[in-house]
Each structure stands twice: as structure tokens, then as C-alpha cells.
Amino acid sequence: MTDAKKVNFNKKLHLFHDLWSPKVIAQMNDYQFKLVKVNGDFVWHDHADTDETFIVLNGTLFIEFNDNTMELHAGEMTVVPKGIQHRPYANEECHILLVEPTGVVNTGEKENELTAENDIWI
């Protein structure tokens, strides 16, 4: 019998309401798939040791970089390369799927009020 499990994004998204607090829904090798609800501004940060994948499920996500701002809509994604300063934000609630290695802190090296507890499964 296989250990494979089906994950329904919408059902998982209904299990939490907090913003900027990624919830792990699956793991593949050393990478975690995390659902997160966002609204408003996040902090400028980077991840020195890893790229970070943003996949927009619902809404519109903006990612500000030093020289431009990227706009992502439902069904779109981007990979932010390691070491690149960025600041995600959303003008209305947006649901995204993050793909990143286990143990990545959402605010990078900067711990503050938006630093989420890591490895929280739903």
C-alpha cells in the first residue's frame, strides 16, 4: 500500500486564518510545501542559502525588489533566487503556496513580529 496522500488546498486553507504564518501541508525530501495567507506589507528580507518559490493560488501578490515590483496573479509563480532582497505584499487577502527547504525562516535573518513559528503542519 502506498503512503501517498491527496492534499486539497481549499480544505487546508479553511483550517487557519492567521496572516503571514506559513503552514506545512506536505514534504518532499528536504523541501516543504507551505500554504500561507497574506494581506498588507511583509518585511524586506532575503534567504542567503536558498531560493524561494511563490505560487499564487488566489488573489494577487506583489513582490518588491530593489529595482522593480513583480505582480503575480492566481495561477502564476516565481522563484526568488537566494540572496536577493525582496518584500512581498498584497492589497487584499491572497493565498499562496511556498516551496522551500525545511527550516527556512519566513523573515530570513531578521527576526521580528512577523517571524512565524517553523514546521507547523495542518
Given for the second form:
Protein chains: 2
Amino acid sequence: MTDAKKVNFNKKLHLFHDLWSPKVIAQMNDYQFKLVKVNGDFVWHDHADTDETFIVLNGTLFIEFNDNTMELHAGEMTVVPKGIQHRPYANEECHILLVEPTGVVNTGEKENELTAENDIWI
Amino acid sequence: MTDAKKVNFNKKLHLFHDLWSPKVIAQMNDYQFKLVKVNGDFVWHDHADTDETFIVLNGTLFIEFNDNTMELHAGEMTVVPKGIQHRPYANEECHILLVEPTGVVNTGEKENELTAENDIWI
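Switching forms now, from the form predicted alone to the form predicted together with another copy of the chain, please provide the structure.
What follows is the whole complex; the chain from before opens it.
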């Protein structure tokens, strides 16, 4: 029997409503795919040990860097290199697929009220 | 200056037309994101050392396994575990985002006329 499972993004997105709280939907080797709903402002942070991938599924995501702000629409992606300070935000609810190694904490080095529990599967 | 680059899937998809020939659009650590256009039959193969992620962007992808066939539409994904024999095919042109470690050969262990050149960036 194969272990491959089909994952439908929209079906999974209906299963939760909390913001800035990544939900794992699939794992590839030691990397995870996580859905996140975002709206409003996140905190400045970086991930010292890993790059982090953002793929926008619905809505518009802004990522502020030290020297510019990137605007990502549905069907667009970016890889934030490790160690680069960034601050995601959205002006309306936006749905993102994150790809990153297992164990990455959403707020990076800084633990605060936006730090989400890790490894929550839906 | 940040090194993060915005990638638009549709813009990249307009840059090539060959089938079964993955084009790298982004790299995260030692993993790559690759766009592939597929139509018709691919070969049975596996990847002994790594899982492989298929995300369907447009169209319908079928993946035949030894014991069943998975049908994936736009907005759906699967991770094929390492060592699992699989055969992708499509009845109409379909556009896929692959995520896998650098250096993975599209036909796995079997080199044949469908084996594509690796690490081609667009």
C-alpha cells in the first residue's frame, strides 16, 4: 500500500480559523508544508538556521524587509533566506502555504504572544 | 539588501513549453521548487533517497501507484514517499510545482528518453 495522501488546500483551510497559527498538512523528508491564515501585523523576526518559503494561496501578503516591502498575490511565492529580518503583514485575510524544516518556530528567535504551538497537524 | 525574490508561477509558465522537463524557479536550503508541464504518459520510477512533492497548479495530474491511482486537481498536493514506485500521467496539459532536494533526477533510477537535464533555472 502506498502512503501518499492527497491534500486539498481549500478543504484544509475550512478546518481552522485562528490567525498566525501554522497547521501542518504534509511532510516531505524533514520538511513540512503548513497552511497559515494571516491578517494584520506580525512581528519582526528571522530564522538563523534556515530559509523559509511563502506561497500565497488566497489574498495578498506583504513582507517587510529592512530595505523594501514585497507584495505577494495568489500564485506567487518567495524564499526568505536564513538570517534575514522580515515582518509579514496583511491588510485583509490572506492564506499562505509555508514550506520549512520541521521544528521552525513562527516567530523565529523571539518568543512572544504570537508564538504558535509547533507541529499541529490538521 | 535582501536576496528574497518574488516568483510568479504564471509568468514563469509562459517562459517554456517543453513537457516533462522541470525548470527550477526557487531554492530553499538544499531543496528546489520546479515548474513542470506534463501531458501524456511518464515512466514508472521511484526515488530511493527522497520523498517528492507534487502541487498541481493547473489541470489534472494522475499518479499511478502499484495499488491505486491518485487524481490531483489544481489546489491539491501529495508527497510521494521515497522508494515508492509511481507513474505520473495526464490526459490534458497540466502544470505542476515540484518540491524536492537538489539533484533529484526526474526519472529516478531509470535513465531513458524522458530523463531531463537537471538544475535548469528559468
